[in-house]
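Shown next as structure tokens: one chain only, the form predicted alone.
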Amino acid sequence: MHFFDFGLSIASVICVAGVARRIALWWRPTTKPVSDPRPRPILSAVKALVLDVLLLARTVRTGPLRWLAHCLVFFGFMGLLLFHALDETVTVSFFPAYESTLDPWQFLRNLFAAMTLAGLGLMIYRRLAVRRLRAVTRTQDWAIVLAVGCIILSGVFLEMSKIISPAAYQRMADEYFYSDNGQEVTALKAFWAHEYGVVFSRRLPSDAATLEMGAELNEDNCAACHADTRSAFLSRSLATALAPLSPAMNTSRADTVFWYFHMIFCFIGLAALPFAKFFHPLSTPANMIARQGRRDGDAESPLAQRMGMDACTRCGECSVRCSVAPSFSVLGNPDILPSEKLASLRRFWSDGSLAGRPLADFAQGSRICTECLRCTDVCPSGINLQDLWMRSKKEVARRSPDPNGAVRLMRPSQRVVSFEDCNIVPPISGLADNAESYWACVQCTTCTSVCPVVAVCEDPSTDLDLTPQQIMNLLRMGLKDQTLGARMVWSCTTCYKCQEHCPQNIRVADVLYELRNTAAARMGCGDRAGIDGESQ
């Protein structure tokens, strides 16, 4: 069996089997109650196909640079797939006179390759330039960029090596040029060397008469199937740049070597399609059509939830805009960020393999989430992340209880006594002990008025002990230890609304967070057993 047929068969079997398995998992039985989402007209699905899938409308909301990068890669790669890789199936069906070496196809092939490479370049730039995006970038994110880049670059090098190859020219001449006249053979070679960039091993005449004869022979025998290679602007420019290496490449049959490289990279890309992030070219459009353009966090069916988890492209936009992302900077727990938490949720639900420290980290990320809907609203893949977080919270809390629960159950007097004899401070501190942090506080109660925790309490004085404004007041009076025992410190969701709305620009949320860290650090200073004992 030929190498191409063998490789294509193996890659296709892996691809089809893997894709079938991934899709079958979307429909696996569940014991959870199945919700009944509100049906929407089929026109909404068509609208989502056009706007969200073809025009990448959701990606526009994440920034023009990202939209441009994805448009270049999407349209460039799809152009190569349809008009190059599947040319005998797709292109010939619509354009019977199609020849890959004629224009506009030769020009379009280079244009699509240049678009894809430019898009990949922009993606790499964003991954390196955006600090928070760089923090969530993993090996699979670079792997897909590398795979696509290798496919495109090996194709460009393959075309370049064929342009300069006398062997490729001879195959064409043997098939289309029938002449035993030595002068005509030399004239045609001279024309191709001068105009099409073929690098022959011996020097050929370049006088006007010879080139004119070669041009006539080319017009009669070759022009119907071969356009000027200058339209292949990417490959021809590369051939010109590597001209000093042309004799060595021709001697080593670089065209054959690059053909094998190109085929191997294509087979790897095809076989990898069902795995990890490589699956998103199939799952993301399916999820967008299923969501029909919605950005709400309403409950979804198990099928929609599984499809959504597979649709993640790991673009990191949800993590960049996450309202509790500052907590990641302090705690270093990646499961605080939506993009990382989604990967853990997949393990949590799929095979139950999440346990130990990974489960504790995932549970912490689940508790810190404020369900602000930002991740769902901004997700370019249309994933209903809000519904996934809400559905998993109860089960996560059952399997990994909140360690702060015991502290919350203590009476305020117990917590104050527990903390007052210990002077341990957290690694990051300085706000609560510095009067300048809240000297401008005018006790306007804005922080308390916008606090969602206060809003859901029927009696804040009982449920929270102290409001944010009262805590700031105690700190101003130097009563820091009194604040450590307040339930408000432990109930703060770090949504930062208090800090964002404070007219005096006081870092209320940061102060509350520091107080919680201080209390947690003191709990570990050797008297924890006593605390647990008192709390019961």
Partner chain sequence: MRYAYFPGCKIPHHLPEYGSSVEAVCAALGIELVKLEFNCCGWPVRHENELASIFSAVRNFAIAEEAGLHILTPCKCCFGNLKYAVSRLEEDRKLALLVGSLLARDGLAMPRSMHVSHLLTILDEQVGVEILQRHAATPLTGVKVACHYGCHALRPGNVTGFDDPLAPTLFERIIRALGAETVDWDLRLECCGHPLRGRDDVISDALMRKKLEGAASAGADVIATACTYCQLQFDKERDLLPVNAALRQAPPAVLVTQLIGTALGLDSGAVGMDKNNIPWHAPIL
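May I ask for the structure of the form predicted together with the partner chain now, the form predicted alone having been displayed?
Shown below: the chain alone.
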């Protein structure tokens, strides 16, 4: 068939070329030092294949519902792929007597389809019901669910349309039923209409004698190759449900239409395999076998790192359970969450297209991460996220410095005036701006004399710009802007000795925290202004 061969060729070429390109990218030359992960016995790779890939052992830990959903889709879809799509290669070689219209194949096809659809339903439910997961769900997450769902549903509709189709019946009858006897022809038709659900345009007799004769003819001519369509429980039920539409579907040759739909969806699925999340059925098992069941955050080779980055299924489990996710709730920067940060890291490392606000957001996500290992521990795909974060942090901070780094890059004159023309305040503030905070300050210099940072500096006025007591003095005169860039503010070690020892109970250390918050908020506002300027 021309359409089939043409479509399959195009889809296969895109698929093979795309997969080859993605895998080739894993071996891209690197300037990063290659580390030697500890060698592990080959047996643990086999163990990972069985436990992690086939039994989805890593997914079990993220909850029974998720495991069930993924198992349903995984086993359902693999069953259809191997024993239905590749039936002439796989099924026939194991079962030479295979006929797609015989049981158990007809039944299994429907069972696998039902499993996949149930699994997809659970996945959709989860994506909508878990708030944080909904927040990180992108188009590609819906696209893959839609693609798989369309393949399965179009298949069910195709089978349904064949069940009701008199044309399909006639094709089979012409090939396998040799009879000139008009009564026999009618009897077999009547049997198929009554028992197997074919919808003929003409009314057929349904008396017991005719049906019995039809049953005998069916037994002699058809049953060896065609089982009762009731075992195709999904398609047959669908046919019953859509019975009023049957004549219309038959006249418009719905079986041909749905065949085209089913093929087109399958080709789209095949061609999409090398792209975005569609690649995970290949990359995730590869990564899990390479990881050999480990959950640690030890350093990996660049090859393993790239394989890991490609293995993300965007399931969002890391983001749901991330230790610093509360910071995301407050700051609203999705790059704080691991699954989102991984996508940005891929862009940061691969094409260098990350710049401006997206780069600043990624850098904030990178530095807010506390390296707690949880994402790596929970990742159902076994990605060593910890290693990716630790390896990228310094580089990210260099390209987009945090507020502390940015202040230190300023010239002394800039540090005094940089924050003057922006009035953004952090969500919690008031201590530094409130004159009451300093009413009691008598400039006794106790804060400065107990400060360990001042004590280890050879010349505080050049190393720190201002001492704590000088900062308090500027603040009580309302000169907050001029303190924000002072290195003392940023080199405060937060030991609270100043505050503890202050004879007047001034909250010196808390004020310094607030000044850092204020400067950080204002730098964010500066960035945004810069981006607006670029876009004009």
